[in-house]
Amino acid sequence: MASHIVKVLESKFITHDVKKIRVERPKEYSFIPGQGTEVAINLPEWKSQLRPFTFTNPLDARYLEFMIKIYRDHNGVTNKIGGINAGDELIIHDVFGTIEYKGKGTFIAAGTGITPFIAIFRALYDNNKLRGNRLIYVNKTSEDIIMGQELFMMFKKDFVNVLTRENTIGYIGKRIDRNFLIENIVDFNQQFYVCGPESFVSDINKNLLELGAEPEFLVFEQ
């Protein structure tokens, strides 16, 4: 498995518990929007602890970017990444992932499940090909929304913002279940992209199939 030691160029929190990390991009290192890699911290006691993260940077950027949720409740990898600053080093490995754009459709994401889609959205938007796609994005509260302003700027009326633990003007305050899908999706004969916690993806896919979606039109990490 190939690996590259890369220097951190930028490190900052973009929500209360999500940190954006930009690192050097190795020469000829490429990926398809939606893919990711395994990342480790380049310190003796951490370099063997690999975790998967998705690229969120534009394809032509000279850097690689990750948006990582920091779990502070235990001394794990993301908690350590929470203290990473510019000048520190990470180790990245080969590219992997089964999420990629296959045509216009509806994207359904929960929490940090939005991250595989961000590079896809940016690539489509930069090429004037995003119109005709729709985003349903669910979070617990408005403070948890990742890149909310950019997503709204790109999608406008095709951005459905859902909060499960907060009632706020401009947001839909309910969970995404079978009834929600019936109320918010007119045509189930389309491409669907689903990402989030494993149980979320399983439940959404099950409901979509029951409502008429074709199995080959479901794109998710397998």
Ligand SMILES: Cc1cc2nc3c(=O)[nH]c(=O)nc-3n(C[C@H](O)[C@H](O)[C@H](O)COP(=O)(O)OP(=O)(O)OC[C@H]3O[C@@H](n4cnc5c(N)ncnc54)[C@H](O)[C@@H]3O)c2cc1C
Second form
Amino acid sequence: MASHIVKVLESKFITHDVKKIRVERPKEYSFIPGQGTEVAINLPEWKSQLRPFTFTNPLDARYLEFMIKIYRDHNGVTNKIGGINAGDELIIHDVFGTIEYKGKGTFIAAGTGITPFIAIFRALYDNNKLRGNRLIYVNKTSEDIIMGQELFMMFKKDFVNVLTRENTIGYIGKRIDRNFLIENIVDFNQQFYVCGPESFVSDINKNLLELGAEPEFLVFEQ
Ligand SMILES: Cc1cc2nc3c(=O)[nH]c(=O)nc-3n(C[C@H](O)[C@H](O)[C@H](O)COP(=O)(O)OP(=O)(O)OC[C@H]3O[C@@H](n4cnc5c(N)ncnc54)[C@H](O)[C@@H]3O)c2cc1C
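Next up, the form predicted in complex with the named molecule. The previous block was the form predicted on its own.
All chains and molecules follow, beginning with the one already shown.
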């Protein structure tokens, strides 16, 4: 497995618990939007602890970017990444991932499950090809939304913003269940992209299939 030590160029919180980290991009290191790599912190006691994260940078950027949710409740890798600053080093590995764009459809994301889609949306938007896609994005509260302004700007009326623990005007406040899907999706004979916690992905996929979606039109991380 190839590995690259990369310097952190920028490190800042973009929500109360999500950090945007930009690192140097190794020469000829390329990826398909939706893919990620395993990341470790280049410190003796941390370099063998690899965790998967997804690239969110534009394809032609000179840097690589990650959006990383920091779990402060235990001493894991993300907690340590919470204290990483510009000039520190990470180790990145081979590119992997099964999520990629396969044509216009509906993207359904929960929390940091938005990260593989951000790279896809940015690539489509830059090429004027985002129109015709829809986004359903679920979070607990408005404070948890990652890149909300950019997503609103890109999707406009095709952005369904769901908050499960808030009833704010302009947002839909409930869980995504079978009824929600029926109310919000007119045609199930289309491409779907699903990303989020494992239970979210399996629940949504199960409901989509029962409502008529075709298995070959379901894209998710396997
Ligand atoms: C393909 C893929 C791509 C991903 N891309 C991204 C991404 O772009 N951005 C992103 O933010 N995440 C992403 N993730 C999730 C990310 O990899 C995990 O959040 C990360 O590995 C957590 O690492 P950790 O060492 O901090 O926590 P781990 O120790 O690995 O724990 C993970 C989970 O268990 C809980 N947990 C474990 N031990 C304890 C404990 N002792 N006390 C309390 N809670 C505990 C944590 O709260 C957390 O929910 C991706 C995952 C996959 C599979």
